[in-house]
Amino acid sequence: MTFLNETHDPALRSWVASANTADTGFPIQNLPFAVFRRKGSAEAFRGGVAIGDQIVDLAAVAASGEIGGAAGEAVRAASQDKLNALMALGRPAWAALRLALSRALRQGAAEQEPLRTCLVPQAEAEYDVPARIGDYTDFYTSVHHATNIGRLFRPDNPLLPNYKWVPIGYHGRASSIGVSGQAFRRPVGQTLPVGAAQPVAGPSRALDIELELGVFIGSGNTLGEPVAITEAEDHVFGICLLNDWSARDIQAWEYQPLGPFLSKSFATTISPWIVTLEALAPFRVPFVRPEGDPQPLPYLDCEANRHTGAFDIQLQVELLTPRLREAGSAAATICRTSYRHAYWTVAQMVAHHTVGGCNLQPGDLFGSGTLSGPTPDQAGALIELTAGGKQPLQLPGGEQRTFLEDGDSVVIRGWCEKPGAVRIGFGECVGTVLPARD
């Protein structure tokens, strides 16, 4: 199967000056969608596309009638206060829009000075989650973090031997997933402190982090129909940051037999921009298991999956403490890794989602699991980098953390770049701890 085409050109360049510099995170070549509105204003929300520090306003490029065909009605769909009409519309539509906003945005292009009123600065927008998300489901897709996790608590069987077959996931809650920027309540819950004989009911002492991706689905599937692991993809409209921030002493207490509830329903953070798959196409990569691990059942398996099904996606966490941000100082790098390393792969998500009659709809969520990889530093979540809280995670200043503290803010970011390819990104994920109510 080929991917690149012609908006993936390292040459092109943009007549909009900051999509041209080495630093940003979105050249022309990527184009990522959001939905946004001018800060502290009452305008509706809308969607729009990254282009250096501009926001191509959407519904302004669909009200000047710059762009028509396929092109035009995926731009129209585009401009509501969610993706979702858009995202229904399927692969050939979300292509057919990237063409154009690419060949107009190009340098030289005809639309130049049509769209140059299109467009909004970054640095004056604010952002909602993009979609109605009926659905969220959460995977588990890291075999580094299932097993550092299993350690922690069956060291002497650390992975469950479902692991290496089946895609693991559960259904999380929709309702509290916000965008970057989110600030939330220290949750409450019942624990079982240690030694203790019955549990008490209070705010959660082991607050973590879960480095993740989120994957948001196009089209659906009808009920009873699964969508096959060679049709997967095409029912993917594209992948964001995401934070699920979990109460690790509330999950221990509470998750058997069913699984995690109160730990996990408080709060999850998005980033703003969805990265289509298309402009994730030349970073990617073979997807392999290591020699000696099953290979995936015939639903999970294909030629196309095995040669390009993984995304070489860099990942980064950084921990800014009232401490640091009262000094002005930067926040403190804790994790780096990729999303090479997970066990099961995009297509294989969504293959196994469906294999057993799940109907998913546009704007549906999955959450990629936390992605370690296989090293220490390179693991997604507190306890598993202070293994479990025995070995603080030492900071500048002097600080040190087991779990997050109130105020404390987390900062996922992610890009892709390789030789003979153009750097392009995600943007970034930031949430802060505010204490619990009273």
Second form
Protein chains: 2
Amino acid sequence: MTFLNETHDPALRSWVASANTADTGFPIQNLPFAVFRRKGSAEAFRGGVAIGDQIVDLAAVAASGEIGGAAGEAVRAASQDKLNALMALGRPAWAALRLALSRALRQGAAEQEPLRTCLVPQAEAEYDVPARIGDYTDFYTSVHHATNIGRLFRPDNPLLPNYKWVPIGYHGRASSIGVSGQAFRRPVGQTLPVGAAQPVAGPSRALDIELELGVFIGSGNTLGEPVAITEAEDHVFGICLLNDWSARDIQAWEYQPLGPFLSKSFATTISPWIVTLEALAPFRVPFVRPEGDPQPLPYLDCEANRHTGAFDIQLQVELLTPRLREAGSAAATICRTSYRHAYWTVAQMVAHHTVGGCNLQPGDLFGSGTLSGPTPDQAGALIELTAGGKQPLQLPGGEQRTFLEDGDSVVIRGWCEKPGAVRIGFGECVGTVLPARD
Amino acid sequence: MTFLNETHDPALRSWVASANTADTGFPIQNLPFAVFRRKGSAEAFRGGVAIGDQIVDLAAVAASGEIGGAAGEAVRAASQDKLNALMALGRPAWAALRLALSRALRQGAAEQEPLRTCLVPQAEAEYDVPARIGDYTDFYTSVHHATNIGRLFRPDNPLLPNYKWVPIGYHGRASSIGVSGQAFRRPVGQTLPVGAAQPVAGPSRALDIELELGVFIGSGNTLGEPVAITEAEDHVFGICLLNDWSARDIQAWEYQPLGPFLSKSFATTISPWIVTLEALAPFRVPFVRPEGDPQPLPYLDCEANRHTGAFDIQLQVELLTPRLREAGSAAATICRTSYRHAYWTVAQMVAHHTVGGCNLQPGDLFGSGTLSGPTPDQAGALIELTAGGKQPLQLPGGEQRTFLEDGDSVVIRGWCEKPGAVRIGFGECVGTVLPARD
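Right, and the form predicted together with a further copy of the same chain of this protein, after the form predicted on its own?
Below is the whole assembly, all chains and molecules, this chain first.
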């Protein structure tokens, strides 16, 4: 394998020692972005880049004047409390910043001494949602999820006829997106109890997760001007972890005919770190449609998308119940899968979203949809893992779960690894269910 | 009828003479908000209030120091390029500003001379979307529309079982919302031609309108804390006109199972003027459910909502084709109805949206959904007016229309009137279809 540029060289080492361990997710080849401040402080949030167990404070770097040129402009843009200005600068600026940081953080770099004062330990940091998210779109890119869910409602005809043609998506709620650590009340809403003639209002009894990735849009497009699939990835700033909490009983009663609404509007949790597409370049894989499936329409198809459009990102969901927490036990892993199983790629999502002229803006967020893989243990939602609630999960210590209970925490982790490449991590995305409001 | 306060007194006259004519929509009893600047100028947009054929420039008023106290704070907030800061101040501030402007604009007011220099003729103004719209939610509050549309798809069972229980809504696209005057390209997208086995990509051939009202949220709520229906209207800044342009052929192919997406994301047009609930107070009417319909669940029900929760707002849709335009003919009126026919009220939309904990933010926008009335000529969309495209509209001069053609302009007008009250206008909401991109 050849590397796209020097920032991917697996031989690179950083003068930040913690970035050189085998198990760090944040080696010098990664350099993901977040907004952060010191925990419990009244400091302004500002952009930061992870390196080992440290954060490079980009506001401090900007103030130091150590990084100039196009990268300097990017560092100044990243000093704000949200990353929208950096995102709007576009791919050449992001690449310039990545290269400058990669060089400045290498062993032997002349910038070592001045940059050392710009480091903040991750253990002392707290994070915020990294962008002002103007619009949030949730896609439905796993054919396995669509089939599993469809089978629960339509056993004979699980997959709708449009699925293999249209990268199905819908608009989600932006205001209730929170960053890892989010704790939210169990939602109240209308549900139709089994066999009942009339609905009731009350706390959801079928609170679920959805294992997703989030895709942050960088540079936007003008209203009325589509983005060609060959240009689509130039508009993508990077990828994070995302949990699309879902109240299945509210969803079942409300979603016809206009789609999910309040069943998903009470909370959505994302990881603080955004991993750039450049960092993910070594983990691109071909996107191969199963034999017999239709080829995508031309606006959703190009050579690069077929050969390197997918990403092999490992994903894991862990459940930590109050009982496990009190016993000091580890969280139970309930799902392992990879993003490579998705039916539609990041580039296809961008091309489809804009084909009719819809304008994307810097900081917009896409959800991938639940990333269930082909086997049952790769399902990214409890409704799938438990066959619609009929087969409870068995947890360590004898507990069972169909849907989430109060006090449950869910942890999503993501990483890329393969022989000959350095491990690239996404960190974690954690959320906790609080009891419903009285 | 008793008036809530002095600002509604029909005997009030303004020193702005054009505000005292019988046909102005903008008498001193209205005082709607917009953001504007002088046409073609590079001035900053700022808040303004309509009075007759003039605009009170609120940035100029703030600079004049003529209005102080709580109203003064509101005027300063309204000096910005978007009204979000004014919206966030809450109902007491809006009421204080309304009262101060009402007094300052009355015949004989001491503020006449200083305020005269703060007037800008509407003929010299251009407008912008009045708020940064964080999230846009489109509801479905006309039972007549839901029934008409449902009948096209399910003749025997037009209305879904949840309709009379749930104020159905879904998330819409905020980035493509434009202000009256918006011209947009006919969208391109995937459609499944009748009888075809495979979809095609191309310009929509079934471009439609949806006659709606827009509801701007003023003060928000904290994530996890619902708004009670008795408090709901305190969170509403005001109401505008809204056209939810819809590509029916794209919609039919994409909308299962997650709802409309790109079929409505290419453009949404709103009127520049936001009429406050206070100005609409004389036009409140009871909301009466048809006999035999279920009563709303308690979180959607209260005395005030039943007795005065609906608004009798007259609505009209006009179509101006290129041929009518070239002939110098008037636009053809294709629909007349009233908002009073809606099945769910503004207060119910707010209470429902927040019941599960979803947070509303200042500047969020709700659409009412297509406001079709009970009779066929009161339908607010071409798909209803033409029975799914089967019965073309006959226009003056011998033209026909099923769906919109390139060059067509659609004008929505709204107003309130009744004996003993002064006419309250919403102005107009105009949009024009441009040919699809090559």
